[in-house]
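Only one chain comes next, encoded as structure tokens, the form predicted alone.
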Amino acid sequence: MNWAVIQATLPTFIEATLLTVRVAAFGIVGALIVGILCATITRAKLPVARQLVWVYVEISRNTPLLGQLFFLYYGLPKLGIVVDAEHCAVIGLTFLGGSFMAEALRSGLDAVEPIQWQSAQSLGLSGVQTMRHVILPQATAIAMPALTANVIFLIKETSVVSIIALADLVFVAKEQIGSDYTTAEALFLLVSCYLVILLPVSLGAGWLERRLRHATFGD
């Protein structure tokens, strides 16, 4: 292990880490928004909208992110729509992650006892108020382990975006290995940077899960 090489290339990996975090953060936020919307629609009495959500979930979950990125970056320009690499990565993560978030939240909604709906309605709450203040907090607490797993999954999926020439961690590591043949150093920095990103997320999500369950159920 050549520590001089690691020191020299560390700034490049830090820059790539920031890019990876930025893409992952926007993708995860977008996936959560899509997931909440889709999970809510599955509880609504809107057959057409529910069918559209089902189609989206099936397409999203059964196609790889790699194929989605190829379509966004190389396919859309054929239709006259040009999107830069970073936005393609965010859109791809949102599209892929939204279906997983929707299924996690749907399972959480299904786990909430029907009496909760009835109690909220007996207190005069509207359907929207019931969902927002009573049902969704409980469903989120129940689904938190699955949501956490999806967040970590999406962060790790950013390793695929290098295929569209986005200078993320994997792209920088491959470039260093290809140009300088410092494989051990590049892989050490790659793994270290992913640990720096993922460990705080994992620990923070565990803490948040405990807080949510305590605040919602008193566990």
Contents of the next structure:
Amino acid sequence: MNWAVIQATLPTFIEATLLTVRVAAFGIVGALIVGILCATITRAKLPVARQLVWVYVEISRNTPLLGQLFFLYYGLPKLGIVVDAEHCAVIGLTFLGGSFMAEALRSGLDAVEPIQWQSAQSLGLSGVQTMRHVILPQATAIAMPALTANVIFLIKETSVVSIIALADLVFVAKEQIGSDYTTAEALFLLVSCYLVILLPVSLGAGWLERRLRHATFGD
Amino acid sequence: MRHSGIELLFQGQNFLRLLHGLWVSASIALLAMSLSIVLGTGLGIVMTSKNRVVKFVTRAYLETMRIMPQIVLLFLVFFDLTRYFNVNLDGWSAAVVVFTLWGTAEMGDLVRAAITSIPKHQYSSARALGMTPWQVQRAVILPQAIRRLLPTTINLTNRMIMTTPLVALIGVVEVLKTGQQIIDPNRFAYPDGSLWIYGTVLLLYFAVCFPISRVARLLERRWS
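Starting from the form predicted alone shown above, please give the structure in the form predicted in complex with its partner chain.
All chains and molecules follow, beginning with the one already shown.
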């Protein structure tokens, strides 16, 4: 391990880390928005929209992100739709993550017993009130492990965006291995940077889960 | 001369080449998954142990495998193994090793969850009937655990198949790479080839993964 090499390439890796975090952050927010939208549509049983959501969820869950990115970045421009690489990555991540978020939210909502809804209604709470004070707090606590797992999954999935020429961590590492043969240093930095991103998220997720569980169920 | 991209798909052996690429991905996923099921079951049983050291070590292994993006693991095995241990693996074998390591961790956690989800009184009752611990595991715990395990295992297989395109980054010619190889030399004759070829690749993945995820959901519903 040559520390001089590590020192020299560190700025490149920090820049790549920032790019990875940026893509992941926008992708996760987008995925959450899409997920909430889809879960609401499924829950409200809107006739046509519900089928569309089903089709979307199945396509998104059963195709790999790498394939989706290739299609978005290299395929769609042939139809006249040109999107730059970073937006492409965010769109791909949102498309993939949306279905995972939707499923997590849906199962959380389903896990709250119908009797909770009925009891709240019989106490005279309105639909919105029931949702806000009774159903959503419980559903969020139940869905939280799945949601945080999705967040970590999406951050990890950003590692494929190098394929559409985005200078993320994998791209930078691969380039350094290819041009300087400083494989050990590049891989060391690659692993360290991912740990710096993912370890706090993973620990924070565990903490949040326990907090929410405690607040909701008291155990 | 300009052609439509769909002709490119059916020209010569192109479609068969894509299918062959898909088989390369599938063979990695299938082999790694079979190994993961065997090793992961062992790991899962070990993980239910109450020994603190065992718990910590298995937990650390699981978290490491989970937290690292698969592509990073692929790079580590593909590049570092050669460097430090003088083990020369080609891309395909490196992929099988990585997917097995990862699959074993995930499978271990699924097995652990399935075993611990079985109520304690099942175990106590069987013991009270005079069965040995080994008999209890084999005749009481495992049959129930397998029922809970099967849907999640199928889901894991699906996830593994969908992670395989990554192996293109360590030089394995799988379905996406094959697609690229078909598109590149035909860039001028078939300008919109990429739309059709990559679209087909997505469809192929969907055709493989959709039935698998359906089966998983069906089993889940029937056995819950």
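On a predicted model such as this, the values are computed, not experimentally measured, just so you know. Under this definition, the rigid core comprises the largest set of C-alpha atoms superposing within 1.5 Å between the forms. Residue numbers count along the first chain shown, from 1.
Rigid core fit between the two forms: Cα deviation of residue 137 in angstrom: After core superposition, the C-alpha of residue 137 moves 3.0 Å between the two forms.
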